[in-house]
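The form predicted alone is given below as one chain in structure tokens.
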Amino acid sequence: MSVTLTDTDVRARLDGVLPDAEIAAIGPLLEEIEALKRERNAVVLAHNYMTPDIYHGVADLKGDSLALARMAVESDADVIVMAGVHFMAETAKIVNEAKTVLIPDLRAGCSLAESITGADIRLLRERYPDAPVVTYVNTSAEVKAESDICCTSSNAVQVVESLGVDRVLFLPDQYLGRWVATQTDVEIILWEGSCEVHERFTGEELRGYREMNPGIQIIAHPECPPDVLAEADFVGSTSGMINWVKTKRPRQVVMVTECSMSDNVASEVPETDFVRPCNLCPHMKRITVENIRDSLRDMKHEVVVDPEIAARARKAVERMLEVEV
């Protein structure tokens, strides 16, 4: 699946998303990456918490990190820029071996993924042989290759059941971990790790705001801690928080989650007011429309995985991706 704009449909696309002062600046910039990805036979995959500019202007192909899975799989283009954190780019290559994955800018981590190792997974293993470890998408290459399945938030609660065991180790978002806990009758066996951004929301704070606004909508993303999701109104990954507005068409909504995506999700859905919280992931703002322009100029920088890592990870990408959602 390869998709390029054409550069009226990137300028038409950006109409009632940004100023039109700010799109007349970086319309030559855009242009300048579809050309690009022409050149290239490219396509730019953006998570839905890239800003506007990106996620509505550069975007071929967006979604949450189970869609951006599937949609790296599909993809039929030489070159995978990667508009996101790095281990979704490392994933995006693992699943497409002979394809060159690039990264606009290496520093864009997570702090969910680097809360957990290969050699933290063995040592978990040793103490409980007999649970399957069940590993969040948001994790390194190395630590896929040590799990027997990975997950989403999309997907979690089925890739658990899907297993047909008691119990799972479940890595490593302790808050994702504790609400699949709550939706299924297997033992869940958690990890210490957390996201940086949606650790930080509170009950407390989302009380506030139903007593600013009477009768708002709060939905909320699995990684927030518990007494976040016991206010919410709707619990669900980034694309069923984005299909449940489409959807509901609430009057009023707060989107508990990383700060860009009500940006993006605003503009199709005139008719809601969002309140934003505004909890932005310093990692995922590194990607910017100029360091995509760079990356595929420049062809940097290159995401490579060690073939047999690689190979390991790839199995339980791949079973993820066999599971019926």
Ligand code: 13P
Given for the second form:
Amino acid sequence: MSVTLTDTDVRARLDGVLPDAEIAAIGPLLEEIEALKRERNAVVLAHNYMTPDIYHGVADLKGDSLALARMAVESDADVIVMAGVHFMAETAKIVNEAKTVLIPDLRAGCSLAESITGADIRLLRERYPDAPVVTYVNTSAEVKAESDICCTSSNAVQVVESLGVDRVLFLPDQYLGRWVATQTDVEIILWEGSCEVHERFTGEELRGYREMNPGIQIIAHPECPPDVLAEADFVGSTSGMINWVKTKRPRQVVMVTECSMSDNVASEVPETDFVRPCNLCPHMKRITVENIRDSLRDMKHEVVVDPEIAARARKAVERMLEVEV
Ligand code: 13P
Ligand code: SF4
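Alternate state requested, the form predicted together with ligand 13P (shown: the form predicted alone):
Let us now look at the entire complex, which starts with that chain.
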């Protein structure tokens, strides 16, 4: 196999992100991945929660859930490797069925996706027949297939308001739903799902950071509980949070979300001091540079969605992609 990427290229991408010794240690693995990408005409899409070696050293494109879905639609690669969790890989497959979509570890799940099934939605529709179903993308293809429209953390308010109705069923993240309810007059009927990472943050913890660090900016993901969001200077998706830091360049900030976010942005905003509470997403952390290499080398694990379910789920995802943000 020919390897054309030079040491200098690998070093340049990770310079200032990882220590030199670490860059030297993973350099050959990164080169192998680059060669496999070319051989397979593959692209690695990475979520913002990937570790810095993947985020800066391996990803061709990176972003939040909405950006990853759009990238999957637009990609002309033959193979998409999703460096993220299973629902993200499934969404990529749903919007671009002709592509081979790989996920490096099949166990990369999500507590929100596990909290609801298609059967739950059918029961809810019987109980609230007039309420359209708005489903967070952090769900299985089967759940998306039962939904009227999907949303992500970056477009949830616009999606809810795009329907022109008085009330919606908003599933499954109760905290994102409660936050949306503060931003719109549409009545939001909730489901009791939550993210195991964001539900651990507390308002008290954030008040402590403010007392210890006067002037600190607090920015939070809307999967956090309401008492956390009440303390926040900005609430947004993972990419919204990154853009906020890059634009505002605060003296000191705490990003109330998964740990790797601060690690990834810190090298790009050197003048900002990041206070780093650390809540890891164990599912995201199943993806490693090694298993991305294995995935490309062995073409595993291919994400397969039943075509009938994919067709119905696609309608809900595509309807979301049409909403202007
Ligand atoms: P974003 O769409 O904001 O990246 O969120 C995805 C996610 O799983 C956050 O926990
Ligand atoms: Fe799911 Fe939470 Fe992990 Fe995001 S951080 S993938 S919502 S468990």
